[in-house]
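Given as structure tokens, the chain that follows is alone and in the form predicted alone.
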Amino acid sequence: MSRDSVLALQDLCVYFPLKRGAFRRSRQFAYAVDGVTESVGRGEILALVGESGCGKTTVARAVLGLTKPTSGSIMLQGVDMAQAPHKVRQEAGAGVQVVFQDPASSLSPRMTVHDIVAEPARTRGRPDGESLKSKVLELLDTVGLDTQHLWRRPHEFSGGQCQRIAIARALASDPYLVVLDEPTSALDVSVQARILTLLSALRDARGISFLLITHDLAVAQCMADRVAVMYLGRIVEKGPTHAVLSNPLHPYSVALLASVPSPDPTQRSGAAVLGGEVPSPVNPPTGCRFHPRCPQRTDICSHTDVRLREVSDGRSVACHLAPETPVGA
């Protein structure tokens, strides 16, 4: 873990055991996350992108301590979250907050905005009184709300306003890392733009790092400094956002970009649509996990495993056929 990293994952694996049937002798697992190594720098926004079920949300849950890793390590600000003493882990974990996908369901309907935002500040030792109220008002002002919203409840707000409240709640404990789990997918497009602008401004003003979980490449392009593309539990390509999205090296990354609809119906990507279904994480393919759907596969892809390798400064890809140096780099 570099000195400037707030989060470092090393060979992270999360396997979920399946219930045994009457005639099933061996235990089976769903390999949700299988050997992910990645880091998030201070003040950096890293986007984990991929189809639903690829493992990106499981990575986020492991970082948040909501899912226990099977193996590998999670380091937060240099603290090993599996090995460090409980008090040290508790302090490191308190600096990690989350903004969930559905803003309305993530807020208690019984609590006022004041109490929703104040609760994390209380847990961090800020006493009740005018000091706490001032802190709440400051946070609401930061996210574009004001005093008139203080004593209302979530059902009185729009989806975009609820997400602003959720962001204010996440900021209340002065985090160094915020996990954004599809933070705009439940919002209208015009509201999405405002929320993304707000999050980017918070990064610039406060130096907060973000781990962005999204299937929307437009959101990743708008916000992220770096992108890591996941497929069936593994990262298959990663690098600076502009480089990956403008010149993808892995066939899966190419297919993801080709699937993004163009506002101009006369423009076609020219890339073939992927055939078949995503293989089951219970029985992943041998060799490259993408090979059953890859239009460029060769014999080596089906029987020889492939891991990420660096192909240029800051860019890595897990593909037998990827060039050593990206075209146009």
Given for the second form:
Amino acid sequence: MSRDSVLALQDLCVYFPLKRGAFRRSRQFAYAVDGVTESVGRGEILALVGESGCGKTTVARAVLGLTKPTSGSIMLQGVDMAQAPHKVRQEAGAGVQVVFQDPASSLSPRMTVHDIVAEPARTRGRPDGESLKSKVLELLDTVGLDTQHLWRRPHEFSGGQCQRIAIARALASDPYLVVLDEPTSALDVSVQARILTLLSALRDARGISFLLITHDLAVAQCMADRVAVMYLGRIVEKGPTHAVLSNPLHPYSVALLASVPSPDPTQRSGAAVLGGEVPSPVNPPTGCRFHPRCPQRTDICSHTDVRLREVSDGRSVACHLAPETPVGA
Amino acid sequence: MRLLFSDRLACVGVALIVVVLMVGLLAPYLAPYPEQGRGQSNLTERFEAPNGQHLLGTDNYGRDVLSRIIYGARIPLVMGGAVLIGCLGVGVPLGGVAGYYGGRVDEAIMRVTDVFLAFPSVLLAIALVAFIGPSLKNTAIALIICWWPWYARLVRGITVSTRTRQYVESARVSGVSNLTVVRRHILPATIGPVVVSASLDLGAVIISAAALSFIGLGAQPPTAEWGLMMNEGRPYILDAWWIATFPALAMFVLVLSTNLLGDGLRDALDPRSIR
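Right, and the form predicted together with its partner chain of this protein, after the form predicted alone?
Whole complex next, starting from this chain.
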């Protein structure tokens, strides 16, 4: 873990209790996130990928402070968000912002664009009035909107424009880390590309780090410096984007890549699509969590748990069968 | 607002309510016999049928029914307003706290409302008034006690659904304080439904208050109150029908107009019609 990391997760676990009766304490938990260790460096874009229900959004919510972690630690710029004094935590937390998936519900329908964008800046004690307005205009300009949009409300904008407003809002408090929770999933492909270009430009211009949550490997590929693949609450493989996506080592990553539709019918891979469903996070499988669906499982997979181990420079994989030194790495 | 006034029935409702308010305010100038409106009896002219001198006849004490109805117009809207304001004052904060904080606080507050709602509300109001003594003020208090849980529930429901909206979550991520989040994002979401619900309840509250007066647990004689007047005219309904009928008609018109206003507000504030 580099010392320059703005976000460091150490063995993060988030369990949700189930079936809370009026008088009974719950004994069952959904293991939404189960031991995630990861870090994001300054100006780095880390993509968390995986299918729905794998816990990637829960990681994001924990980082944002919207969900309390069950155990493990979250360090934001070296501040432990579980233990540091309130003031220090507030200061560190204020530099983390979020862009949600659905811009229609992440912007208040009752507020004007000006008020939406100004809200985070106001809580940081910026003066009202003209200086605030010029700051908002500057932010709108950064994301490609202008003065004529200032006093409108979100319902007057298209999805892509709303997402630009959400990005402007996220930038308003001069954040060092922005969590992007499926930032382009609700948008048309052409709009997606423009938003992603905007985000990349912001990273280059301002040195902001991004934690990108997505199920879209194409988005991860064009944005991220590093990728972490999640399955059932755990990271099963991580490493530099290019290495992981061009030469996946974990059978799940292989299957995930194979499931991406190819535009060229002659290039279709013969790889089998995974059978079965994602097991319930309430009763995760013993041993390797992926073994019931794994095409290459052996005896050891079903009874021995497997942890991430480093296989080459910056690449880790959680699989019994992964070679010590990957081919072509 | 513009939408509300484009609805003709709602306009009629608003107009009638304004008329009733004005009549109540100007009662001393409008009533032909202001003294009798305040309760002075006139035993020489008992049970006179509607005629040129007494347009709506006189009652068993010889008082002009029209004057009494005009004076009685002061009570129901004030009563309804006071009860609803009381309900909002108790119900909105409790519902908001329950919905926003959730967990044990929520459980506690909602179980209390369950207890209140499990009771037949009119019976509860009767019991309360009988306990604290009949008067207009006590009627209002009893009705507030019976009615606030509805508002607590309504506000709690809206708060719960608004709190998990992403724009509220991103406000919290931005470090906006709880109080500000509630004020800026959650209360505005509750205003529409609460206003509609209150305006629809206004008629029901007016009727309940009059019902308590009718059974002798509200306004006391010689106050001119429509429910009480109906009760006073009840023994003579066959011989002197006008004593009970005209207050009842006044009541009917007022409650109808509050319901028209409520329906109009509901349509006007429907999110589908504005955004």
